[in-house]
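In the block that follows, a single chain appears as structure tokens, in the form predicted on its own.
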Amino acid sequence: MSDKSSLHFNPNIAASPIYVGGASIEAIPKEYGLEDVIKMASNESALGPSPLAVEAVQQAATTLNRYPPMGDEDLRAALAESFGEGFEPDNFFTGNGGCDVLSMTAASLLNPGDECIICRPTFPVYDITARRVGASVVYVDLDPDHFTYDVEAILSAVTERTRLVYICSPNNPTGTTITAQQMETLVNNMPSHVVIIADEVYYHFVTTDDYPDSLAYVREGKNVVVLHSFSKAFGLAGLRLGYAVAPTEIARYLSRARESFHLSKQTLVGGIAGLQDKDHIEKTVALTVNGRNWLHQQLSELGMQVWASQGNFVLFKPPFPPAECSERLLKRGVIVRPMTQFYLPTHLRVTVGLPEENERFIAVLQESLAEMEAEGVPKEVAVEQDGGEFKF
């Protein structure tokens, strides 16, 4: 083996935490023997992507040998087309998913010294692209009981030093949103010099009418850059495609940090064709809205702290725990996703499935919690810390 010793890494990468997805569907069967296995961890669509998406992807499979659209005017266009309202082709940046376009958006925004603002528990990759560029992170978490923003105690957090304060909303791992009264009053009163990063990649399923129009924000031309991605009512994670929405002379300066070739002609045919169909659109709404109404009233039967979300999942805390949890439903062939990465080391979240999947993780968590009853598997949970910050 080489010496290493005398190698310069960058100390940022080196200290930033590295994102680590859900248990995959694949090794699962393998490890446990199972026949059956179903994933409810991941936030994927249950319905799947649309049939017209789906053979644009296979008809651009016959020209793999060929180099994708080195842009993507075309996809910027549908998009533009598909959202009006005045909107153009460049108010658009895309990327390898949503994730991509949270790395863009921090690596040309963002310098090392800089500070951002991050509410948690939250999606966990705002820290990690943040930190990978050199940047403090400042914590103005969300209430410990509700899990709402406190936009005052956002607005005292900024500094001269402040470039980007994230707002995820519908918020992932929590499934609440801020108001449209207090995105108002965030919009208006922050500085010049800091870029709201609005991550609705869930809006498709918000049902509340207490909603921001965060792209009301961007028609202004305020300092706001809303997310959005195909992996979620789209049903096309696979493909990994993900946009933002800007005033023109912000995306079109975030559009410059991404790499060539950056979507593959496959993403580009699979994503127009995917925005045409509304009908399926709606279908996977409608499915996960119901789903989302009926693992809530289950859980809550069951004796489950639970909150309501305008995502197409739930959190909810079970009473042992949930690394325990998780374990016990992975051996009954139902994977869902513990929450310690996302800041909440006391907590699990499941994926809104079909109707026969829900019914099946009801089904086992009963089991598994009655299990555990009867083994007497103590309720406390030890949560690590490490001067205030989740370990994870």
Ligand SMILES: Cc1ncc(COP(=O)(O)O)c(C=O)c1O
The other form holds:
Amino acid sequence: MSDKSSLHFNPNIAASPIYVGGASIEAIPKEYGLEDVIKMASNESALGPSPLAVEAVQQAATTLNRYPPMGDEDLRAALAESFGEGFEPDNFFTGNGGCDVLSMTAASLLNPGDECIICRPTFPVYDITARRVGASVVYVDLDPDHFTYDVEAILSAVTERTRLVYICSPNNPTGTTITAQQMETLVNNMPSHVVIIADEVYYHFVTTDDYPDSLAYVREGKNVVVLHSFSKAFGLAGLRLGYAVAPTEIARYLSRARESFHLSKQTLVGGIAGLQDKDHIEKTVALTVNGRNWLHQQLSELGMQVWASQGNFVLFKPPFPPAECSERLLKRGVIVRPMTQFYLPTHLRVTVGLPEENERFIAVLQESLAEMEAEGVPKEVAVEQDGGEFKF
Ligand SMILES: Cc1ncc(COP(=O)(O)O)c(C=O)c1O
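Please show me the structure of the same protein in the form predicted together with the named molecule, now that we have looked at it in the form predicted on its own.
Starting with the chain above, the whole complex follows.
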């Protein structure tokens, strides 16, 4: 073995936190003896992938000996067509999932020492990708009770060094949204050296009337980048496809960060087919919205603190430590997600499943709560956070 002490590692990469995904079904310990495990931990689609996309991916597999197209012109053309007037292929920038788009965006728009604004609790990938390129993160937290945005506070936190402001709406993990008026205020008052990243990967599931039309800002050429993903309503999380919609100057610039042959042929054709599968999206959205409402009501009836969600998941605060709760649910075959990495060490998030999965989750939650009560499990959560900064 050669000596590694003389190697020079990039300190930003070395120090960057690592994203921890939801546990996979395969990772459940064999000794639990579970045959029928359901995963409600990663905001995937319970209805499964778009059948049209599956067919396209299978067909593309027969040409795996060939390189895929260098670029993504066909996919961007399909995206432009699906959004209609006001958009052209050059308004789109694609990557291997929204995470990859976020990573390339941070690498392209942030330099070491620049600042970005993140509103906790939210999706941890903003933090990770920004720190990885040496940017400083400025937190402007959501209201701790209602998880709403404080637009005035965000605007006051903007400095000469600010480059990006991340707005996640519906926000993962709270399910809350920024209002149309708040977005209008933010966009209209943001200095021109700042780009707003509007992460709207859950937009299909929104039912509130008070939701911003962020794409209109892109059409107007404002410094707004809207993030979408095929992992949610399209049911294609395993395909790894996401994209940003941005004014052409920004989208063209961001596209320079893509690698040669960035997307596989399967991803390209699967995405185009998925876009056309309107029927599948409609079914997925209907199932999700119904399941979300049902879960919200059931969790409230169990006495849990729950937040009204516009996403395909529901956040709740169990009366016992979340790690303990999730472990007991896991032993009963249901995977949910503790929210520590999402800056919420006292909460759990459950992804909407099929109706029978939602029912099973509620039943095993009830059982687990009764068991913990009977055993006298302490209710206090031991919160260990860096710098004691967290106030939720
Ligand atoms: C808010 C938010 N943005 C982006 C993503 C990235 O999704 P993907 O990389 O699967 O497209 C996720 C995934 O859960 C998310 O919750």
